[in-house]
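Only one chain is given next, in structure tokens, and it is the form predicted alone.
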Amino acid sequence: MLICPLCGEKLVQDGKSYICPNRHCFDMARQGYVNLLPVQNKHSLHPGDTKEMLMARRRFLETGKYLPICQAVRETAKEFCKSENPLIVDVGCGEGYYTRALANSFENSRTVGIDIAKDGVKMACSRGKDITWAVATASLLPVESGSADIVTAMFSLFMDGEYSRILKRGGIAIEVNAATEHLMEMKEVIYDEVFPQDKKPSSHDETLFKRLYSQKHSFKFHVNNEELKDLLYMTPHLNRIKEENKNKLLQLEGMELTAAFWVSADMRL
């Protein structure tokens, strides 16, 4: 299901390596991944959220308060989903959280995790090894043409070409956005004024995709001064506030939150 990323060629396993036909060879890493994202496709040494960032969302997700997220990507894969035995792609996975919630929806899934963040597919080897985990750009997905039966795009990009070409026709990108009253308390903490933001789910190519659903969703959730402290690092928001800001939040015991955000489910025509 891998190919090449220099040559476009089919990726075949030999042992701790991946071998396209014109022997363009790419080693598996000690943790489980393979790396897929040639020097010349970085634009910065270090591209992708950061390791503080990556582990502060990894110890928020464990706490369980997103699972309502989880929950409805997952229902949203089962309900339009046609294939018994998808192949599921979960673009941006970070540190893989949304990756095994997918990968468990399904008995006899395959499923890939791609990011462009190595620290953060490093940390996801650890979800399972019966998942694929590469480093790689959204731009240039490492994956087969016309190959894939699910799409996710989790709070990332949706990049209409390259999801049309790996997905199979009538196979499905699932796209998870921030809706306008998402973590409304925290904004009006650590910025000055809040602008007003009608968010609402991108609209995608017409002529590669239908849009079958998308559906609004909200719940509330308490997080204690920690959590709330994890909530920040994960977020953009961290480096775009006042120091004076964000010590204002972090001296709060706790909030109670809103998460509000849209899933919707497009099929690739």
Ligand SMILES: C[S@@+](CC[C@H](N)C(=O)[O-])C[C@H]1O[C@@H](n2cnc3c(N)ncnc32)[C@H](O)[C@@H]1O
Second form
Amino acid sequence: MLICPLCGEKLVQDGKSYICPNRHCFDMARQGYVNLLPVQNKHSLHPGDTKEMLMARRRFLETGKYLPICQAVRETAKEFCKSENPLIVDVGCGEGYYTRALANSFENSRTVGIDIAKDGVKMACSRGKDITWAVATASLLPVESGSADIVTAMFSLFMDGEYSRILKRGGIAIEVNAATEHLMEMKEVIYDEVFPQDKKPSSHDETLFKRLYSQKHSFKFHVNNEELKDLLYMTPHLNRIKEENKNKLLQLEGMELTAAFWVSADMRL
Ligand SMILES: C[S@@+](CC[C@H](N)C(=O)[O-])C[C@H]1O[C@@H](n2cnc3c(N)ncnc32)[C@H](O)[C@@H]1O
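To test you: the structure above is the form predicted alone. What is the structure of the form predicted in complex with the named molecule?
Expanding to the full complex; the earlier chain stays at the top.
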């Protein structure tokens, strides 16, 4: 189901390489992923999340505190996907927590996890060799047109054009994004002023997608000091806040937090 990022032809796996009919060849890394991000599409040396962010995210997600988010996306996938052996593409998969959970939701799925951050994809490989892991950009997905049953964007970019291109007609795009109240208690500590923002689920091109479902979910959870630090380090907030506010947060023994997020499902027309 992978295509060549240089010419768009189908890639065929030959041992530890993927090769297209035009002889463009991409070797699999030792960890088991393939790098399908052409240099011209790599706009910085290390695009995407940093290793520090990815490691913090892995530690935090492994605590199970975001399990309700995982369950919500799995239930949405099960409810709206008609295929029994779907091709699932998780775009912006990070270190692969949700990709693994999505793959586990179906008995016979084929799953691809894609992220622009090489360190993320490297880490994700430890979540299973049954998943195809690729470094690539959401703006040029190395996936055959009309092949996917489910495409997910978990707290990551949703690209109408590319998502609709790779989805089958009737296929489902699932998006999870933060709602207004998400981690509000933490934001109140790390920002001098929290400006009210009304975060809504994003809307998509109505000629390409039909909205099937959009629901806000929320739950409370408690974090200890270590988890609070990981939560801060896995978000972009870290780079936006003053050192003194960061220290104020990191001095806390723990905190009661709200997770609030939108889950949306859109059908490819
Ligand atoms: C907030 S993280 C979410 C990671 C994962 N979905 C999760 O929820 O744990 C966003 C991810 O999108 C990736 N990303 C950013 N820009 C991207 C792009 N243009 N193409 C693919 N991935 C991208 C980042 O490297 C990062 O891993």
